[in-house]
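First comes one chain, alone, set out as structure tokens in the form predicted on its own.
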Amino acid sequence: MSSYSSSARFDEARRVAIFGGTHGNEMSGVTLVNLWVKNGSEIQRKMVDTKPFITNPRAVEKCTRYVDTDLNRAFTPENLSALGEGDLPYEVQRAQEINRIFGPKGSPEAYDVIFDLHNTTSNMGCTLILESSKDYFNLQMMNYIKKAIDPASCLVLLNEHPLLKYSTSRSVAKHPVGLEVGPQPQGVLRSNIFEAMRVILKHALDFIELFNEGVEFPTCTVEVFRVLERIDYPRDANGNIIAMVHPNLQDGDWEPLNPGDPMFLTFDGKTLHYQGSGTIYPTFINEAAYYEKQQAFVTTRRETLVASAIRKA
């Protein structure tokens, strides 16, 4: 008998996709998806059609992040509607194809949930990436996962910053979920990272199965780290990097950075300190893929979100 008269109602999540290889050198997702393409029994659940899918096969073949442009930034309205297919960058062509298969983005026909599997060279551990603080379905799922793997840690990164949010491959779905697990070098497969990703996917799919069966999830709170700002490396007048992440900050993802704390170390040995007005929580610290994006780390603020109770419509 239900006691959640004010529950938010969502349609059953019957169509689910698991993306690997959005970045072709992030090997946990590539390997898991290839494994599940051959034998998907591990990811099947009652009343759920789960499709494993390699999103950027050319990049996977070359073991590189991308071929022409970053696929995980390619799902803009302009790219998805661009004409002249043969003349478009490979990843834009691929974005259009993915949108045809799993979307169209923003439409009632779009897939219910897409999990996009990523690795980071940063010391982030297991991180779920949330694109909207109002997506109560995803918040409830993330709360379920966090409790299921406790005492292991899985943090939630919320990116709904109007200038820093980007057009991800998973954004095609009604409920997009990013999963970032590290540290793992590009082109390398580490067993502990592989298994951590696998376990989180198991619990995520369990949640969807329970929801589809009619289980109601009561109001809950979820701690998140909200993206605030992208911090670049110090540079000279010609744009060349002149400092590294300070040893005190290196590998300190999610740890508080307070005003006056060391932040960068110049090549000639000078320490540059954090000059902000309050405590922040850096993450994606010294991520290898973000040198080209002029990003040393992102800053976040710790918040607690309230997720409404949810039930099947």
Second form
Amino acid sequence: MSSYSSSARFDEARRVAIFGGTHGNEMSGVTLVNLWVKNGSEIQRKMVDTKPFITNPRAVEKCTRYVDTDLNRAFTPENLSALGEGDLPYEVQRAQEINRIFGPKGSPEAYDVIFDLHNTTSNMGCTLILESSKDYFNLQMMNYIKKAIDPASCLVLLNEHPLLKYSTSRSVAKHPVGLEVGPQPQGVLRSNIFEAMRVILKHALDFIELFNEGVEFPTCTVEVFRVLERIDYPRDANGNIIAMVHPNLQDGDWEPLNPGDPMFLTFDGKTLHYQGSGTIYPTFINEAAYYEKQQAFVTTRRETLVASAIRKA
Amino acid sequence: MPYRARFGRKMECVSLPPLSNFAICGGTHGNELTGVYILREMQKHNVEKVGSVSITTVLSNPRAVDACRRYTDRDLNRCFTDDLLSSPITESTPYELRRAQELNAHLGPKGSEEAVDLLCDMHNTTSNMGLCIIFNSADWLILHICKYLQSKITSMPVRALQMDLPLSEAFSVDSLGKHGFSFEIGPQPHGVLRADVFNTMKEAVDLTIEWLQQFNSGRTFEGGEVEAYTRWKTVHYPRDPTTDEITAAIHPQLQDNDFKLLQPGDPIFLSLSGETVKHEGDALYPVFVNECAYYEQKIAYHLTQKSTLTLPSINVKKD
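Got the form predicted on its own; any chance of the form predicted together with the partner chain too?
First the chain shown before, then all remaining chains and molecules of the complex.
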């Protein structure tokens, strides 16, 4: 039964970018984008211009997360309009350059979709990161991907939290999509992780092609995990970590954490328990890059979002 | 002086001098966090003497630890060859070469009577190696420690890995001690601290101290056999001939299968375009499979041979 009158209309998604190396030591994205820059046939689709792009080449060259400052936090309005050019931190200059090429952020000229490829040391499996619960185009894409890879799983993390949300490189686009696949150590390329990311992108591009051909995607529901809060390691007065993620919680991304469950283990063997008021779903557990950001894991709650039917305008 | 282990014949009990000082190093690579945190805890609790053993804790590379990087100028754990330890220091000498000479003065000098009796260096690897005790020559003392740890630790496999270089060419910090070895525990990503890995490293260090005390107090440790893996050859990643870029990943069937016998015909690499590369030559045991730090030299893994070493009983030489 068609529902033309109630479909949300979106412009054709003609301009699509795939970002790798936003963090220079997250190797799946670096490798995939380098591969596609040389030979992009795998990512070509009818009526779509797909541009693979290394966002932080200096960090990639040094195989480090960033050179001066985290590129994936750099796309703030202040940074994007900052003056000073060569005196600005490298990643702020890069953010301005990326905004020129793929934006401007928030304008009609901005790219339609940007996929930003990341890895994590956390045991998150394949995760799609969504920045707005109202982005029905993205929700429909994520629903399509989840069904396409079934029985393999791909979860959706929604970060719409006003304080914890951050200005990502992909936020330049109208429809930003984060792909986070783990566990993989920084600086390491694991074949299974690489292939998993490749398959997700294949389905994502298939969706865009179908959408551009005029296919209507009927209303759907998508289960998401909504970011609630960031939990730091217990620290002493000098800021040193005094406990580790508890072995029961380690690698337990997306598993329920109930009040009273073990959360941290001190160096002399004492267990610290989760003191929250209800069950939450932890993720980004023990991500290497987050020690400096004061984060041992984030808490989420499960929600079901509804996406209206969509079709091309 | 090293006592070479021999095959086969029943050996008489060997008496060795007591081991009164033990140095424990961590942070030789600044992003291998287990050792850094074990040291921090030992220093917090002022661990200086346990029974007959006096203990020195050393943070090998403080600058790299602060930056949470493997090294600042060059790999500290390659700076302890005789040549590098005796090279003149100038203003332009890399930080790690200077630091190596400082450590040599503090814990060595390498090869001398003043050197610390036993040195243990704590490391992590991204490879699935469990607990690996790495040493240069098959010294009976170290092999007995291996045997002891193997009998007590159940949380992960415990294996012995031998490098077998002449002392002058031994390049790692543990070569400073009269007897030296490293604990290498993985898998753990660099820059991450896992509780299970921390607990096993702590247990290994505590058991080593326990062994030393028992040895010094006169216990005879019965001889027997220890399996050891000896480094045989290094395998590099396939590379593009013009750009030298790596063109394949460790094959999923080899990934995480350190110490599992690799036979001719077994898959080793999966190229980015989907082709499988297979192992050729002798059946050998791979180690350090997909270690992050080895990408710099394009090393995919090392291959080792397994052998069984026979140990005599040992006890402390009484005056």
